[in-house]
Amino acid sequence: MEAGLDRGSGGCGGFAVPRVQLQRVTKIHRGSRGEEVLALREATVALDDGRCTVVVGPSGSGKTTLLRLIAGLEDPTSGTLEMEGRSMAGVPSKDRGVAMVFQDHPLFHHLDVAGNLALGLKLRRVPPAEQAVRLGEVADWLGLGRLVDRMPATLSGGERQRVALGMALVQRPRLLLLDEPLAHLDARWRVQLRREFRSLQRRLGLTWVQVTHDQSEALAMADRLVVLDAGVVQQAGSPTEVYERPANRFVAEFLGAPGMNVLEGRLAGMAENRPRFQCTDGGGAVGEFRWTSLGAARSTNAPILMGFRPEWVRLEPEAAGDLPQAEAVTAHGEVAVVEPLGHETWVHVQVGTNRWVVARGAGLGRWRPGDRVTVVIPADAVHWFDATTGARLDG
């Protein structure tokens, strides 16, 4: 057994593992003129024991508010929040066994790394011998051994965030909350700490909740993904489930680099016993698409949205013509922008006055702006969404 680690029923690494449940939680703030500002609306979220939940969404979507409610820094306007089956109504933050790490976590510049790590323990009057044990294990987990005598001003951004995480971990919290911890780091540090944080979470069996606006970070780290927009939970599930079967247009376009292509159109009758989709652009036809996955249940001329991921798009010279319609969706357009990214290339194809399709892949570097192309998408890679609500239509 490693020093300082308790492998008993309380969880791995001495961390008791809670189950957190939010049921229909709404939070309303008051603006500067007394107006109501909705931060969360009837959010229902379950945080799984010993797993990494990542809450992702654009700025202002309610991510930080959700963390602050869990931490006890704010109270919900309505709804319930429970930890291990116990209501947290009226329970102060200090009694919840929760620690938070912020994107600009303050370090005390007059203290070295060891002093910063030990400060919270000293304030709680933890015996010196226990302090030494906890600092030793956290320094080992986070690779801080060579930094303990350094002052914060001499640390890189990534090293400071590692120390900030250590300041939380020495408290042995039951729940660890991280608010955009990688947001202000350069790309190299983001990738490195993302890997280190994920490895540590799994090794210790921590119940870990992280919020971010970076969908790549969210997909890479999460066991469970929660997508927020305008204070509403849009979808929750495994990263694979949410990415491959988005619940609505927002999730489809928000997740992915780049996000899902979505084309507006209408049902335009039947062709060979299959409904036909006609993409529209300012009232004019851009291209005709047929599919087999949706069925003929919807009425002719009904508006509808068709989505497909950029990695499924194949580009062919326009002279090659369309593939058999039962096998693929096709349209014609002109290459407008080519973005070589080293490991892959993004090609932006204009298929109408205001309609664009992005293709993403490793073999697209041969295309040049002005090339006329046929856009080809496998029929089984197409997603269908309601044109009014944005909700998924095909199950």
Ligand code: ADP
Given for the second form:
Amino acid sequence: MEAGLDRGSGGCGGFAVPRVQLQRVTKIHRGSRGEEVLALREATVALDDGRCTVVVGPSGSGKTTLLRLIAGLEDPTSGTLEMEGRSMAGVPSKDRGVAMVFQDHPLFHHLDVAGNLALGLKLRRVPPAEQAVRLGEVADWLGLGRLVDRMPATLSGGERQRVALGMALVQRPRLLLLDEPLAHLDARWRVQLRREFRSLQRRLGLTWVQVTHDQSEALAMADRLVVLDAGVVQQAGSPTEVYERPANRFVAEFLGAPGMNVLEGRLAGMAENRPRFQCTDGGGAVGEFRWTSLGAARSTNAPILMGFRPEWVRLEPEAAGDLPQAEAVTAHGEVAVVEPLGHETWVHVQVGTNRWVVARGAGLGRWRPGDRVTVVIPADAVHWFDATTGARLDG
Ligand code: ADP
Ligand code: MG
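Please give the corresponding structure for the form predicted in complex with the ligand, as opposed to the form predicted on its own shown earlier.
Below, the chain from earlier opens the complete complex, with every other chain and molecule after it.
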């Protein structure tokens, strides 16, 4: 660790290793008409020391509420929050050693960048010499040297967010909380700040908690990913674990660009000695997938969900009398829409009257709408989910 983030003495108490644990935290807000709004339900989340945790979920899933609870800006309705084994009940925000960065972080328009960076330290009466040291190190970490004299109005969005992170870091927090810090930046700045933020987090060993609705940002930045939906933690783990073994349909469809193909249907027994999955559409069978062998799938007539990621889908010209290929699942369909994205192409294949499968890859540019194709999926790339609960079935 460099530059004393673990041994400073300003404003946030000791610098012992942080360990944050939320146990079954529920938060109910009061709506404008006095109604109860459940923002978090029984959330159990651990934040790893010196790591980057990214909480990802759609708008309204409880991300900001989670950060505000950790920061001490709100109190849980029930459940416990501990830092380093100590209950945070009744501990005011200013004594938790946390700093927050917001989307469109507010800067003071009448102060230049150096003035903005120093403001928090002045309020805490940090001695001027110490202020200068901290400003110097933060300007250095974030490459703010040539910006220090600039007024906020003259900064680009990306530069402003870099300054916002600087305003948090000068406080030498034990815990950094970032609420959608890249959400309003254009694509280039987003990629650049993703890289800058992440390399700084690593280099300084910061305990970093970022929330975002952007699944690609989450996968790119996280050591540990927490997926939130409707106030409920759906899954936590490394990005690879969560991407490759989604715990349920929501996670499967939410992560990935595009998300996992999930088809409703049922395992309908054998046809020509092949097990088959009948994709259903309002009750009727509209598409059929056949296996070489059943593998993890179970033989049942009950409704079930079949999932597979678009990058595993191969398309072949449809041939008469197509048979399942070795260790593969196949279906017939028609190319509906082709989206050439440059680095890869997305091909939407209609496999039933109202069902589509998306294939993505670099070699799919030759397909045209109307082409009849055989969709081929390696059998071990198939995931099964419960038709009612959406929970993962195959272990
Ligand atoms: P996110 O940051 O993921 O968009 P939030 O934590 O802001 O989600 O909100 C979660 C839910 O709680 C939403 O339904 C939101 O409308 C509600 N909510 C958040 N803050 C308040 C509040 N202060 N009063 C009432 N409802 C709130
Ligand atoms: Mg939010």
